[in-house]
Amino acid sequence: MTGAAAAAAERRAIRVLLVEDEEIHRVLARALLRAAGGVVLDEAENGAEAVRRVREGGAGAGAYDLILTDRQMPVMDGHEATRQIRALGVTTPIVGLSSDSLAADVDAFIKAGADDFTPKPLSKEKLNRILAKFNLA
């Protein structure tokens, strides 16, 4: 095995929910962290259903690594369920996603308690730059 083959067979599995409602970029980050390696990825459509799932999943026994969650949804939007997420004393990292990536759009998703912000759509150089900052790659 070589060094490379038996550092990614020690590393442990990354816990990632994506939160997105549009199919198209659900693919899109499957792809990528499928692609990633070691990535456990579970899904929510909306803020709601992804507040529900860090509750249900033991949030505070760190259920995620991290939390991608894109702005605009049905039901209920990102900054919504971060702030929702973080008044459960969730400590994992929220990384918020959106195409909108005005100063205010990022200083509203960092407000409601998002660590990071990225603008869509999703690429392998930003996911990795994700990954890192976090000490998850």
Contents of the next structure:
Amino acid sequence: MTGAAAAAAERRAIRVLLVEDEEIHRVLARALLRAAGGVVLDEAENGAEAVRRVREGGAGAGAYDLILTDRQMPVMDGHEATRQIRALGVTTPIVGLSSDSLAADVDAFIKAGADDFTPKPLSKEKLNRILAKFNLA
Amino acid sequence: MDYSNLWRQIFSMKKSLFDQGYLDEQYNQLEELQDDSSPNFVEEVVALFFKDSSRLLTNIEQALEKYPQDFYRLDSLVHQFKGSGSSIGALRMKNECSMFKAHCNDRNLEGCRRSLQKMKREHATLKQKLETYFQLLRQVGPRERAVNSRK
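Structure of the form predicted in complex with its partner chain, please, following the form predicted alone?
Next comes the full complex, this chain leading.
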């Protein structure tokens, strides 16, 4: 068993909510999270669906260990979804994702209540950094 | 069957795609995610990109022809294209998208039109090169690919 797989086998499964409207990014994130191991993945295609899933999952109990959210999405964008999730009292780590990493975009995510930001595309290294940062590795 | 000559062609073609700036490290990330449970992962993701990007190019072209131009919508479409391209490591297209977005920001219609033409050319070239590359890979088959990917 590889080091990463062994570590994944030891920790309990982590629940991740991926909020992303573009299929190609969902396919890539799914593959990366599967490779990381020990991840139970939920997906939402826009911010409104993400807020609903968090609310229905028991906002107070913290249904998710990590939320990864895109910025630009139809119906509700990642900034607004982050604001509404925080308004529910959810303290789950939220990481914003975007193809642009302009300071204004990053600031907007952080001001909305996100804990971190990573520019797309998601990679093994970026995912490992996020998991390690929030003690999910 | 001796695949060594075929593999030489495959490696040479891949190296040239990187050396000429068509692909970047993100493409290697896709290959690392390919395994026995997803033996065609790379080709599937690339196919997704070309499906998305063809639609987006059409939408961008239509948006450019509208009057008055909606630069916000144009920027949004190019943003999607850039993100999709960066997922497969399409470096040249990603760079051209950045130029396009700069033209949108400046409300430079002629600049946007020039960028679109460049994007279409790069798109067609990359599609043709990757189709040739995948045709070579298919000749070696998934089992041989898996063995060689671990070398």
